[in-house]
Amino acid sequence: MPKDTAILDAALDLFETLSYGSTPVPLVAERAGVGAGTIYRYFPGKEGVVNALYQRWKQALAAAVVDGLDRSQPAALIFEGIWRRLCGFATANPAAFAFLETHHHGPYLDAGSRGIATDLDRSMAGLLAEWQRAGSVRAGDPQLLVAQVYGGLVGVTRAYRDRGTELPPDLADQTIEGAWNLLASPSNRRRS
C-alpha cells in the first residue's frame, strides 16, 4: 500500500475513535507503520493529512451519488437512485460517512475542501429546483430542504454507529419512502 493512503487510512480511523483535535502526528505515523517525518513528506501536516482525507472521500461520496444519474426520468425514479446510492455508500463506508459529517464544518478545512462540498450541495439544491418548477417538490428553500433530508440520514447513520451496530443492509428500502415524503408536493407522495 502506498503511504499516503496508509497514512490517510489510518488518520480516518484516528480522527473517527480519538476525534481530529485528540490525534497528534506521532499516532497518525506509528498507526501508519511510517515515521512521523514521512507524513510531512506527504501532507503540509495535521491539516494537510485532514482535508487530504476529507476531499478523498467527499469526492468519492459525490461519484457515487451523481456520476452516471439519468436526469430525464420522473423526479421520484431520480430521487430514487440518489437516494440507494448515498445509503449504499453510508453502509460500505461507514466510518468515512461518519467522519465527513463530523468534519463539515471544521476550521481547518481549507478553500479546496469547502468547494467540493459546496459544489454537491449546489448540485442537489439547483435539482430540487428544477423539480420544485415542474410542481414534484414542495415550496421551500431548496438548499435548506437538502440539509433536512440529508440530516435525517445522517442522524439514522449516528444512532446506528452510537449503538456500536451495522447499517442494515436495506438501509435505503427502509427509509426511501419517509425521505422523499419530506420533499415531495402532496400529490407526489409516496404511499406504503
Contents of the next structure:
Number of protein chains: 2
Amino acid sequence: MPKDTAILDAALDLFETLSYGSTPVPLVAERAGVGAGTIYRYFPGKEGVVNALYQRWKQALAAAVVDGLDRSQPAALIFEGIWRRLCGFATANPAAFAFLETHHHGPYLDAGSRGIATDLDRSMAGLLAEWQRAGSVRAGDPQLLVAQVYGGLVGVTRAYRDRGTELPPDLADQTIEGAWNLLASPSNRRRS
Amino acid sequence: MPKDTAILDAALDLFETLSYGSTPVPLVAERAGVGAGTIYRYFPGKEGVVNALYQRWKQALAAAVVDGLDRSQPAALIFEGIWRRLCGFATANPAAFAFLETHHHGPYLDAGSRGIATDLDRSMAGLLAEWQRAGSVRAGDPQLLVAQVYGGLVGVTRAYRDRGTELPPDLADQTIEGAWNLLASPSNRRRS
DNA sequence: GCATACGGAATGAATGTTCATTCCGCAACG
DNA sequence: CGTTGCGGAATGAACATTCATTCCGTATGC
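The block above covers the form predicted on its own; next, return the form predicted together with another copy of the chain.
Expanding to the full complex; the earlier chain stays at the top.
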C-alpha cells in the first residue's frame, strides 16, 4: 500500500476512536507502519492529514451518490436510487461515513473541505426544488429538507454504532419508507 | 453568577467553537472570569468539566421533553407535544443542543453521562413501541425510528448553524409534518 | 557483471511549544 | 489573627514538528 494511503487509513481509524484532538501524530505513524517524520513528507502537518482525509471521503461519497443518475425517472424512483447508494456507501465504509459526520464542524477544516461539502448539499437541494415544482415533494426550504432526511440517516448509523453492531445490508430497506414519507407530498407517499 | 456555572457556560462556548480537544483549560478560566486554579476547586479536571456540562444539559433536555406528558392523548398529539418541546429546547439553547450532539460520541464521557443519554433514548423507544402496538406508528425497530426522527432534527439545526442563522421560532412548524410522516403508519399520516 | 557513487526517500531522536494541573501566597471574612 | 477561597505563575508531561542521519534503488564507471 502506498504510504500516503496507509497514513490516511490509520488516521481515519484513530480520529474516529480517539477524536482528532486527542490523536498524537506519532501514533498515526506507528499505526500506518511509517516513521513519524514520513507523515510530513506527504502532508503539510496534522491539519493537512484531516483535510486530505475529509476531502478524499467526501468526494467519494459525492461520486457514489451522483454518478449515473437518470434524471428522467419519477422523483420517488430517483430518490430511492440515491438513498440506496447513500446507504450502500455507509455500509461499505462505516468508519469513513462516521468520520465525515463527526468532523463536519471541525474548526481545522479548510475552505477546500468545506467547499466540497456545500457543493453536494446544494446539488441535492436543487434536485429537491425540481421535485417540489413538479409537485412530488412537499413545500419547504429544500436545503432544510435535505438536512432533515440526511440527518435521519446519520442518526440511524450512529445508533448502530452506539449499539456496537455493524450496519445491516438491508439498511436502505429499513429506512427508505420513512425517509421518503418525510419528503413526499401527500399524494406521493408510499403505502407499503 | 456562581463560579461553577460561569465555568460551565464558558466551557460550553469554547468547546463548541474550538472543540473539546483544542480548548485550553486556562482559556476557559479566563472566559469565565476566574483563575485557572479555581476550575480545579469545582471540578476534578478538564474531563470533569465536560462530563458535568454534558450531564447538566442532557438532563435539562430530558426534563424539557418528558415533564408533564399526558400519555392518554392520541399518539399524533403526544408526538407533537414532544416535538415542540424538543424544538423549543433547541431554539432556546442552541449551543447546548449542538454540544450534546457533537459530543455524543466523545471518548472522554464517563458512564454517568452515557447512562443519561441511553435512558432518554430508551424511554422514547418505549413510547414508540406502544404506538406501534396501537397501530399509529409503522413497523420497525423503535430505537432506529427514534434515531431517524431525532437525527433529522439534529440535521436541521446543524444546517441553520452552518448557514450562520439562528434557529427560527417556528422550527417545530417547519419540521413536524416530515417528522411525523416518517414515523406514522399510512392511515395516520398528516394531510396538511 | 561487479563495484562504487549518488540522490532522494524514510527515519526517529531531539527540540521547542503548549497544555493540564499544582501549589504557594494573598485577600476577604469571621 | 485564623480560616477559607481564590488567583495565576510555576511545573512537568505530552505533543507537533524538525532535521541530521540512515537506507535503498539506480546509475555510472571499470
